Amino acid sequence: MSVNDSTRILVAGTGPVGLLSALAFAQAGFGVVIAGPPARADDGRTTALMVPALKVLDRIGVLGELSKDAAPLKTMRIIDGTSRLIRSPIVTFRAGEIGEDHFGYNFRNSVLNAVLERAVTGHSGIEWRRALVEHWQLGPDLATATLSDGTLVQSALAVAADGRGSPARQAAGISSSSRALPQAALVLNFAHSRDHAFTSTEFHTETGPFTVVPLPGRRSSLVWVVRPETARQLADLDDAALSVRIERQMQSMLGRVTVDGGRQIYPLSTSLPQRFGQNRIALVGEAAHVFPPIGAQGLNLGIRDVDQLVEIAAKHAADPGSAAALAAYDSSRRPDILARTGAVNLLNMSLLSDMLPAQMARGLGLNVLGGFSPIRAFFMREGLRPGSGFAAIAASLRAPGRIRDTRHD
């Protein structure tokens, strides 16, 4: 079914998600419009984004611009970091033990905004306006927003793209589980001495991960999770002894480290919805899921929400905010969602808890993936593509040389 161009697609956030939203809402030949101010330019992160997502970014034209500011992810490495009484060995991932060239790309955000942002203005199908929703109207055949500028906009759907506290989920009555975590993440970038080799490394501690991922040249990006006091604690040091935390932290791996201005504490929270759509609205993002920064799954998990919902809306062009097409994206969106928040909250919470059978249970999980490649390439393919992982194991079993190995036995 073709998309009726007079179908008007409400996006609710201008962070990446909704950026993204708006743009591959677009390129599927509805129309948008957008609601919220730019984004901060003094965000001082970076997002690991996974060979599925830049395919995506791909697909809506602005890899090409980003890919000139962002490092290649080619090895990602755990390293337990704890004191405890059960440590587990150091477990490496290569892209090519799965015929990968790299796993991803890490970016600024500060660029991927810029990016997302002249993409959007320069889009003829998309308006742009720079005020919040204030207020929303949820009616049996459209969802109504007032602006903070006065306005209204009418939509057949609405997409929930703003943030973790959403208004937009709370109008359509989608209760939610919240939870504040211990926690609290220091994020900075650095430059070092040595070459990082394009290796991503989460050490894992008794706060949290520490997690440095690479940027273009000899600099790496930091997400330090540690206690809110800690964390405060770090941001007041100098440069120079904050320098040397982090490299003792790091055990020396990248040599000389010399940290940059600008760091940031992020407190850290998990959420879950009910429902991942309801009465015109659908989460995408962080309205959708909140958890810790573990193994890069955060806006790659939104990404993934942006192209499902496009998918299901094209499915039902007519209509894309009917009960119909939010039923099809909660049932095709809460397996994957469900899997990423359970096992990265699972992991988190293994890492803060001093119980024996949660650390035997992280090193023996560890010591398996260290010490089988299949098990190690059947987790890495799910990590880039939920599903994967199975195909290949099927595909293996298809192939003719196991089918002739069968006869002979």
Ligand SMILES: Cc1cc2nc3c(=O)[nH]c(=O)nc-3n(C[C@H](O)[C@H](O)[C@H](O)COP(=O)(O)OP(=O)(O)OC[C@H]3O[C@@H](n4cnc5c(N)ncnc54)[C@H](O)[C@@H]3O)c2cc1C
Second form
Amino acid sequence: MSVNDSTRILVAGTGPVGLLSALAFAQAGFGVVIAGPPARADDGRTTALMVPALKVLDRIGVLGELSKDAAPLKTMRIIDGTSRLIRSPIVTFRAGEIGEDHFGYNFRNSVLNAVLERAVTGHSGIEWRRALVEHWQLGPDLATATLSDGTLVQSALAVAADGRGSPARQAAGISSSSRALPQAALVLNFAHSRDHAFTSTEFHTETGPFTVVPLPGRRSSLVWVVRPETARQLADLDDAALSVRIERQMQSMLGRVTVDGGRQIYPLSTSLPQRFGQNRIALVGEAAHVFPPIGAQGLNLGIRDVDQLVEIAAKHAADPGSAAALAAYDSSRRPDILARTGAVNLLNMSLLSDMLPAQMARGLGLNVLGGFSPIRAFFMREGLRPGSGFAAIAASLRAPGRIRDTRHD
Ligand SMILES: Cc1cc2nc3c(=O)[nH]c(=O)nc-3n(C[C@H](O)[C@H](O)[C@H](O)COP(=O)(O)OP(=O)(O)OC[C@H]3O[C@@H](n4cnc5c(N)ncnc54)[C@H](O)[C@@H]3O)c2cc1C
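Switching from the form predicted on its own: structure of the form predicted in complex with this ligand?
Then the entire complex follows, led off by the chain already shown.
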């Protein structure tokens, strides 16, 4: 058993947010121990990261390597693919409209994880214990973690990057309202005969979004949100039959589709803790927020958690896990996390709901984004976060009567 008293920061969890946390804290000069298994090599998803997140990756020194196998997102489109009475216009955001080349990049998670893993392993200021945290003891001055390899790690601040179930969050006594959704995401990549022109398209359907995001070449990734039983049926189809289903679902937008082997299904849920830090533990990534994959929000938000946590820890360098530091972290992250979580959940519920007011409100929200150019430009320029638009949709869902000035795309 070894105890390293000089360790300042312990990161629990080795998903993308944990690995990024370790790198960002080490870069800011903190001593870091990270605990968790080797990074996932079998994650078949891709992740669209927007410019603010790319800036963080660049600062950490991994963007160059990551961009070699990524596709820029130059145009982002939302298409109402429901067959409901009230349907929205197509909403198209073009980076060129605001003088930018792209909104972000789409990365393969397997590459993202591998690049981050190499960077963490190669960093002299980070010690990686390939073990799980089995037990937490949270005192007034230190967090003590007992790992599955029998070692102890003491730290002034423990970063809970241990995912949606977050044992660290539970140990900190932070309750969370969590709910399983009647939806699952079928995830796969495919080749197609037409160019994607670096356009991502989110079709909104009655079971959730069907989202196609460009990869390098004539290839794209798909996240298809359906009922769990439908996801299983689709995943059981042979390659030819599934290719035809996908091509039909997107009205041959990308020509002939040929799916890659390997499909994955992700059950969907939502989770929101009452606080984002307490008792020497700060929550980041899915320990701090879980919602359905609409509008490429989750990891972008997780990267902002890390960025702000490191900034606040640096301001409280004498004791980065103090109650004052954690209170500052909680209040700085609260508005962003609540806005994104609320907006994405509302939009998701409006897709699933058959109720007319929900449909009308969603239509009005998309109308505003689709038509009124100062608002569109505002959303695109504002941090280049297409997710900001979802906050507008949420606002319209709450007060649909207020929106007047709309124009179709
Ligand atoms: C289908 C789908 C598509 C998505 N697409 C996008 C997108 O395009 N853009 C975007 O921004 N977001 C997207 N997201 C969201 C994004 O994938 C998540 O936000 C992100 O993966 C969360 O990473 P994380 O590191 O917080 O959690 P995880 O990846 O779940 O990592 C948690 C880690 O904690 C470890 N762990 C658990 N318990 C312990 C313990 N006791 N001790 C130590 N370690 C422990 C686990 O082993 C794991 O390594 C998508 C999500 C889904 C489901």
